[in-house]
Amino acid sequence: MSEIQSAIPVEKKKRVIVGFVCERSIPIHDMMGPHKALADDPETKIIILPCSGMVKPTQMELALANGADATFVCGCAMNDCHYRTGNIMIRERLEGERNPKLRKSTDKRKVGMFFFTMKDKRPFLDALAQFKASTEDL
């Protein structure tokens, strides 16, 4: 919880995107800059987790409630989860097929999900840029 709150500046002047990223999906440690943000994209704050299956929709809702403009989760490619089903569980939760689900009041346009491998740095950055562009006017 405090990691989510610390990702969002108290006096927010720019957009803030909060991402929950599985440490075994993309090469996230190599992509990090200062202040727990992407090196080439300081408005995207990253919370690194051992598995995307650990993410609960309430954590993403908390990020939005605390001022994030959007939030996303990035897990391993489908059928390639280190813990077998973590990526499937978070996908089903965000799609409303498994509990816990996002609340009906959550603007689902502000919630993204990506599933990539360690080789997919560029595809991840492209997907993130597309997601961020889709949330700019929300």
The other form holds:
Amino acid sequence: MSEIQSAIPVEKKKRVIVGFVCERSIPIHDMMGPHKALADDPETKIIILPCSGMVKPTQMELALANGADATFVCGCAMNDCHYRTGNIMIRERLEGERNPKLRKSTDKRKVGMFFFTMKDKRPFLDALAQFKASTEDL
Amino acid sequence: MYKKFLSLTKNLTVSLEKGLNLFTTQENNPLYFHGALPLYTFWFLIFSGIMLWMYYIPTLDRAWTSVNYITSLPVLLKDANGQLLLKNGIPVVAAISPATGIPYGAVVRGIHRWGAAAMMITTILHMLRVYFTDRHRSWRWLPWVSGVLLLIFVLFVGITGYLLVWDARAYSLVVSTQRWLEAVPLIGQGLSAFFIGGDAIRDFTLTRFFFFHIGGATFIFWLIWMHFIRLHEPVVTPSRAVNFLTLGFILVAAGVYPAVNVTNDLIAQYPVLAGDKGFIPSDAPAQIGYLVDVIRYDAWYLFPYYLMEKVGVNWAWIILGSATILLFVAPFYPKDRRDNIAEVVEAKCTGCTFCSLDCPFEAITMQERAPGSKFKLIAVVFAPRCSECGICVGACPFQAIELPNTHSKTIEADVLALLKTGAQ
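Given the form predicted alone above, what does the protein look like in the form predicted in complex with the partner chain?
First the chain shown before, then all remaining chains and molecules of the complex.
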């Protein structure tokens, strides 16, 4: 009986990852599928913003508190923000070096940050897959 | 069409930088410090320039010798009365022992020369990068316009540096400049006289060029201040790795390629130098009235003179003038739609200053509230400087500043809606 059970493919639990992505970093508009999800990864829902520096840590906390399995922000390559400092600001906020910071009670393992250029679609998807895998058992 | 062109150039630029990212980290990619590098190399010029200044003598008969003395190169010989020794009407030069020169003088001069080349190269690189990635328009017009002025002054100071050496090339450049200025209608003669400080080239002319060089460099500092005035925490220093890389390049260039040049013409003209090829100066000493047939043009600073030689004075004016005008008007076209300027919600603003401190373009100032208000200060957005980036929104813990088309409440509602629908 147990052999039969193990032969039945177990449907993987669908997770929800909420990403806040700067429209000037990775080519996010080209990567979108239906329902505000990534075309290659329907589990990952995307909010597109003018700059990663606009993301409030409270918005990421809101996502986690309301059922998101993980959340991340993606900005321009470090030192190359279109608006000069947006990626630095959000990195410092998420690392707790600049106000407003993430709450101490937030599980920081579920909070990711990536910084890529508009030519980095593949590196972004790889980094995202790695981040998702790291949060799977949390 | 124009926007498509900018999009294409941005693609190419980012591809190039991505290529370099394969060899370095994002944090140490030199191309990401394109703005800090010209200022960093400027410091090399200031310090090496001060050291050269200690030995430079801005007179017609001693300028060439004083520059060469610094680098242990041949100097002009004088008789007992202090008059230049002439042979067939040509000044007599003699090699001096390296021991009598200034220790490491050649290296310092090399740093000044190659530092100047590095500054111009990095300035042009910075300008192209900013233009190609469309970071020169709209709220960025002041950094761009002051940047164009900086480019002009870097060019001007660099050219005056070539004149101070007072070799045959310098004299030819002075004559060319006078021709160029004289071509200006009505005031041309006056400009030419202003340039050399009178109706003829005298000792005072070199003193004047020296003033142009030092004064121009000082003015560059003021322009840099203008360039930075609307940028919050401008990046003025590259990363440590890029610093050492730049320093290494300049020092190696100064050591391997000193600011001297061996020319066969010079050896033929001054046989005494033939046996001392390693220490032959960039060119023969200047002689008033004697123009050399071939001038070695520096690609970074002397291109206006090359252009003048190829197309004539009037066309050079037209080409360089048009290019300058195009550079000055570039940030004003095409106009952006400005419909998402940050707005302060007065009732929620506590005057905490977070938005003002984080705004990358100095668009938010804190002003005093009316007496009796609950809070002392209120944030005020200066619309022409707002980039609509929303960094102030991210900085505000009280939702007291918002982009009207990208409201925090809308974002939060979107987040909740996405979570409600889940993975589909």
